[in-house]
Amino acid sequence: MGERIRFEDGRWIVSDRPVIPFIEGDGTGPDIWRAARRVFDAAVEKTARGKRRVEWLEILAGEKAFKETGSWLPDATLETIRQHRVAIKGPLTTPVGGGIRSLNVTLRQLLDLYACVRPVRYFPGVPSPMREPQKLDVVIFRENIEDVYSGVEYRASTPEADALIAFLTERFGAKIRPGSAIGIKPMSKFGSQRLVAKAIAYALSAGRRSVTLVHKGNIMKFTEGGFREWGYEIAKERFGDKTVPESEVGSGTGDGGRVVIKDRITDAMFAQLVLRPDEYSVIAAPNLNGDLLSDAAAAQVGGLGLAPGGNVGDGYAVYEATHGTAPKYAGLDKVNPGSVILSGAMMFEELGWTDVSAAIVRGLEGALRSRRVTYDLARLMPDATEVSTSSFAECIIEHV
């Protein structure tokens, strides 16, 4: 029998047979999950030689959950994640406009998974629009709970929106066009600082040289500007002897081996990642900025098919494929499983199974070198052989 993963004194306690819940996902989710699970099991088997094993436990969310239980996100799913602390998932359906709220956002908020961690790096052989894609190697820490994703918004011309407009206009003199839709952008010192602290702690443990705070504080001075100020504040208070503001490095004192804390305006940061990517190592950003930057950066190194992600809190974590469900390819054994596979590598690294994580990455790199890849990569790689989702997984396993 497997054992639950525990979290004690700030660290994971993982047995040789941990139980890890999974959500296979909607659309192409079942295809990529089957492939990823085979890769995970093979990597564990080859590194541990039978001494370790993951007991996978299916839990339901999304379309499959709705069909079987009548709920898009059953309470039993949330309770199972709380009990086992770590889970991994495929993509889930998120309707545009009306309908159910994003299940991904709901999971993050209910489990307080306040940091979305997105490593973005180049794998040799992957097609890229950039001349030197290997220069981009960043880990983005995106605040996951607050900002415009908090869900406090009201449809245009509803009583709620009109009442809020009237209140803001009459009480504070705000100039808002009648009939507008209204959204609230809450950003707290607490939420901002715990995100920045996690990014700095990661930079210190991983030997990364800088943390850059990305914000639009020149326009939104009290929300995004607050994020910047609170970020510098927590760096000084909690990591003062291990960090240094960029302004002091520029004065000629040098960084002294400390992590340099920088900040950049959001639009300038997009340009910087294209023009001077090797100057950035770890990025900490509010929710919307981090969302946009993550996908834009991934596009520079080959797209979301090879972009992993993890939603991490204090003692809870859910790793996920970062792309959509691609329903037109569902059941065709066609799409790239790399995102969820690399998310699994992140998960194993977080849990301390670094040999398994390294084996997964090694296998993927080998598959890319062999040029036996799924259609999204094959159509852009000269002389590549297009293979199915399951065959790509086999190729990764061969190179583990």
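Positions refer to the first chain, counted from 1. Here, rigid core means the biggest group of C-alpha atoms that superpose within 1.5 Å across both forms. This is a predicted model, so every value here is computed, not measured. First, how it differs from the form predicted together with nicotinamide-adenine-dinucleotide (NAD).
Comparing the forms between these two forms, the C-alpha position of P129 differs by less than 2 angstroms, with the core used for superposition. Superposition of the core reveals a Cα shift of less than 2 Å for Q300 between these two forms. R171 shows a C-alpha shift of 2 Å or greater between these two forms [criterion: core-superposed Cα displacement of 2 Å].
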The other form holds:
Amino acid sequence: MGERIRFEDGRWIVSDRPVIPFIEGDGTGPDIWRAARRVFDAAVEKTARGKRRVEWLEILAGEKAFKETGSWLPDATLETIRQHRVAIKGPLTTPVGGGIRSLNVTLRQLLDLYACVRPVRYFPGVPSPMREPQKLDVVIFRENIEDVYSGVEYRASTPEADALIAFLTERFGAKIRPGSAIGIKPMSKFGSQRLVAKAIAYALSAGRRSVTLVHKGNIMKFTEGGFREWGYEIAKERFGDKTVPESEVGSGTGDGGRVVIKDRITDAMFAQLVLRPDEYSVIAAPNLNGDLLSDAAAAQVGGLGLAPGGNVGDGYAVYEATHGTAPKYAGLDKVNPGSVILSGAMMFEELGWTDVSAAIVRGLEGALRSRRVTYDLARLMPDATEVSTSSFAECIIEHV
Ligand code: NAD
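Okay, that was the form predicted alone. Show me the form predicted together with nicotinamide-adenine-dinucleotide (NAD) next.
Zooming out: every chain and molecule, the one shown earlier first.
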């Protein structure tokens, strides 16, 4: 019998038979989930020799949920994730038209998944537009709830937008063109600090050397500038003996083995990731900066097909493929399962099954070295053989 994963005193309690809910996803979701699950089970089996096993529990969302229950996102799905704390999902169709709850948004609110974590690193053999793609190895912690994504936005010339413009103009002398659309950018000390603290805690546990706060505080002084200031503040308050601000790393004194806290203006950071990628390790960013940086960084190492992600809170986490449903290839056993497979590796690492996580990464590296890869990589890799989703999974398992 499987057991639920628990979270006590800031730590995951994971038995040898954890129950992990999964959503296979729409479009190509079932193809990649089938492949990923085989890789996960093989990695667990090979590292634990029968002593551990994951009990996968299917939960419904998206098209399959709609067909079977009439709801795109049944309450039972949300409740199961809440009870089991950790889940993994394939991509879901975003139905066009009103009245549909987005799973990601709903889960973020319900479970307070305030950090979107996106590791970006290069896998040898993957085609990349960069000369030295292996120099990029970062983990991006993007704030997931606040900023211009908080949903407080009003269409131009609506009573709400007009009332806000009138208020800001009359009360504060703001200069806003009449008839503008208005969006609000709330960023709190609480929200910023818990995100930065999570990034620093990760850097410490993973033995990473720096955390860079990425902000546009030169222009948005109180929101983005606040993020920077609150970030340095929490680093000093909570991790004072284990971190050091870059400004205090003098020539000769070095960082004393501590994690260096740096900050960069957003536009400069895009350039830095291209020009001096190896100077960055963990990145903590507000919502919009983090969103843009994650995909740009993923492109540098060969694209979204291999980019994993997780939405993480305190004691709750949902891991997911970062690409969409690729509907034209649905059911063809054709697309790359790498993104959801690496998301699973992240999940096992978070849960403390680091040997399983390492085995999955090793397997994927081996498959890429053997140059038997899915179409998206095969068409860009010289001498590669194109294989199906399921054969790619078999090849990964051979190398686990
Ligand atoms: P997409 O990611 O599905 O496709 C973009 C391109 O990448 C297509 O050419 C596709 O064939 C290719 N591609 C995607 N995943 C691939 C893989 N694993 N291997 C090889 N090639 C792959 O994006 P889209 O076409 O904009 O969106 C399709 C649907 O997915 C929409 O309904 C959208 O709302 C949804 N979507 C969901 C998520 C999510 O659930 N997290 C994210 C993005 C898009």
